[in-house]
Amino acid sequence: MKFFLAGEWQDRSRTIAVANPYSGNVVETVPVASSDDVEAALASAVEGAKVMAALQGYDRYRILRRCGELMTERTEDLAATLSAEEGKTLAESRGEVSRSVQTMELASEEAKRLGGEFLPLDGGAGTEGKLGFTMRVPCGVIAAITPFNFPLNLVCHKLGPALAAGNSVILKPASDTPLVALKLIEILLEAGLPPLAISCITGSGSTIGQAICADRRVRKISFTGSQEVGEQICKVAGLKRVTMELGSNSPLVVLPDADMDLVKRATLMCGFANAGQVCISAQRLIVHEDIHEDLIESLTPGVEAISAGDQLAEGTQMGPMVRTSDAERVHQWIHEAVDQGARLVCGGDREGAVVQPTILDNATADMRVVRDEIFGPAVAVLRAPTVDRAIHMANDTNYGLSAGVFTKDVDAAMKFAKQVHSGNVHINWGPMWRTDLMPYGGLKDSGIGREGPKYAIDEMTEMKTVVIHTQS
């Protein structure tokens, strides 16, 4: 598959092979980037953001509705590659084709949308005959670097934005997930985006994405990934805009007074969906001890149920991680655990890339199951006497991106939500919801900034203040 480059699909003689992470098959290959290609997608952004800068609300509003509409038509042939490259099964990439077509369909509102404020200048001394206002204008080349994990949704939370705004942007996928997003270009170009408005290149993110991200050219970045790539882009990125979607390790407490067969529920989908490798996976849980036995003993028939292998077969549940090697480490954490004291009450088996979904109790903070992020299929389980200790050991982290409460009580719910170190709470469900609308970002070392359109809109322009000197 050829990559999209300064209005052309272009190919290379080097290549990266995108393989079946279950069968270790290639799918697909896809171009190395060099060092001349960062620079032609540079020069012909800064002439893309001209175009799209022109264009008015209302068409880019037409091309991104447009989008949505042709993403909806291909549902099936979205889902099925990227489940082939990522993983998923196909009903859960099936549900992240649907999810990013009303991103698409919520950044393509929002270009209309764009606009400013009258200022009260009568307020302040000295401005008789004075109006004054407001106007966002594009920050002009937006840098876009995305995860593996969702690889079109998060694709159209930081295109779909950037392009409603007037923006151009050079886009650079997972080296492991880069099909997707490449027919992803394909639908926009055919919806009508200007070409010089859009680079797709592929390529390791240590050489291409860095030299992307120091350039001046580039007036905002917008990166999903791990804490420590986004400290390194801060490092290089200069004096301009970033967005840094970073890790978390997320944990979902569970009070006396708790549905205990919505815990399990909830459970069941933030800790094993995607194979553990969301950002706001349930990886921590933390219950109050005079529950701890029971729900141990509900949930284990749920996690030991699900059936994982496969992702393109009927009936598979939990399909395999992205890669072997990460498939590896996450064994490895578990076992560790259970060396340093954690009890293995059911998974920790591994075969491949497909770990067995596992819950591992009497966990502690001390081990890298709760300390760390595993991204992976694992829950840790800590007792807590009290709410206030259980907040305590929520907040024992270095991230703060989603959190989760049980507790039909209005005033411990209240007292978790204001005290949890979280830029995401949820009260009665587990960490792992979004809705796509809705502001998403997180506190501590789990980033800086906001998405979801209308607030990554906000990020991706610069304010003007115009101030019309009169006469009377």
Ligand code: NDP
Second form
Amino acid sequence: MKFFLAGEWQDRSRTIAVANPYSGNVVETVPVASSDDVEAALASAVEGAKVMAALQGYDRYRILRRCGELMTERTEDLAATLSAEEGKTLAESRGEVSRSVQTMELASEEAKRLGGEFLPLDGGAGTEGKLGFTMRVPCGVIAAITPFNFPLNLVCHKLGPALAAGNSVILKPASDTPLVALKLIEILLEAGLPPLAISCITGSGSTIGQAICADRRVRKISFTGSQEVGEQICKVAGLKRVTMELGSNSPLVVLPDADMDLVKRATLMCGFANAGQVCISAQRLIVHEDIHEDLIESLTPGVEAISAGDQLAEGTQMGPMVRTSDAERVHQWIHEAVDQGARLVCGGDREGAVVQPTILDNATADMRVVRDEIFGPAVAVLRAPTVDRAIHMANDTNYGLSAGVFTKDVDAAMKFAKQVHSGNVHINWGPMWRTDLMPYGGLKDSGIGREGPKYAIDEMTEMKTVVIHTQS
Ligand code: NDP
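Mind giving me the form predicted together with this ligand, seeing as the form predicted on its own was just shown?
Below, the chain from earlier opens the complete complex, with every other chain and molecule after it.
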């Protein structure tokens, strides 16, 4: 595929091969952008920002709404592209397309709601005759940098609110999964987006991504990805607004009065969806010691029954990881934990990029499967003697994106909600739950700022204060 730069689809002689992670077959190639291309993207985005700011909110609403309609019509093509490049099953890809449509619809509505506030200036001394109000204006040029694991919906979470607010955008999708993002650009243009409002260039994040983020013409960076890269971007960003949606090793706490069937369902879903490559996967299962044995026993058959393999084959429930090198890393972490004393309850094998769904019992805080973000299909089980200890263990991490607790005791649930260091808290479900309208983001090393179109749009606009000095 070509990339879209300065109002045109363009090719380059150097390309990146995008491969199906299960078969290794090349699906497509995309161009490698040069530093001249970055400059062209920045220059055209400056012009695009003027075009976007001049559009009425209603026009921006109509473009995004039409985009959602076209995405719905092309669900099968988008889902097939997603599965081929990312490795998620077709059912998971269809789910992502449907969520992406909702994200665009929500963003389109926000284009009509960019309001301000009447300021009660007469509350200040010596303010006779003054009238004040605020208004929200676009930031200008926004850089959007996205990860591989939700290559459509996370792009929509950036482009939707950015365009709804009247900005232009330079998108740098993940090199593993750029194809569905480029298809979204085709759809946006067909829906009527002014061509200069968007550039989507492909190439290595550490070169072109970094150069875009460092440039002073960019007024806002919206990044989703790993903590390490998020920190690098913050270092080069200088005086810009940043939203950072970063990683986690989310806890799921199970107290003795939990509904065990629900816990089982939640763990299967939250631990293994998208082969564990979700920023809010349940990685640490912290179980009260009274029910620990029973839970492991009842959970194991369900995990063993997950059929893992070719994401495009009928009946596959869990696809490969995005890269064989990542599968090798996860496999190594699992076996390192076993060497350190964890018990392999099930899984632990790897073939190519497919890691069998894994449960590790007797995990401890110093193991990498507990301490770091594993981003793979493995759940580490730890025991806790009390609620307080379980909360302490849940907080024993630099991350804080999402956390879940299972209990019927309202007091225990509320104690958890208040004391757990986490941007999202789920009571009687695991950490992996999100609907796209809610505010979503992390504490501590999991990030800065919130997404969800209504909240992202706040971060993608600037507030101006206007005072009218009347003589009456
Ligand atoms: P990475 O951080 O490796 O990459 C994310 C994006 O950043 C890619 O487009 C990458 O480009 C680009 N990039 C890499 N280096 C730089 C740089 N120096 N400057 C600018 N851009 C750069 O993440 P992954 O794609 O591996 O995604 C997995 C991570 O994303 C996990 O940590 C996960 O938790 C997190 N995530 C967080 C979410 C949240 O909402 N909090 C949601 C989903 C994922 P390239 O691909 O070319 O290297």
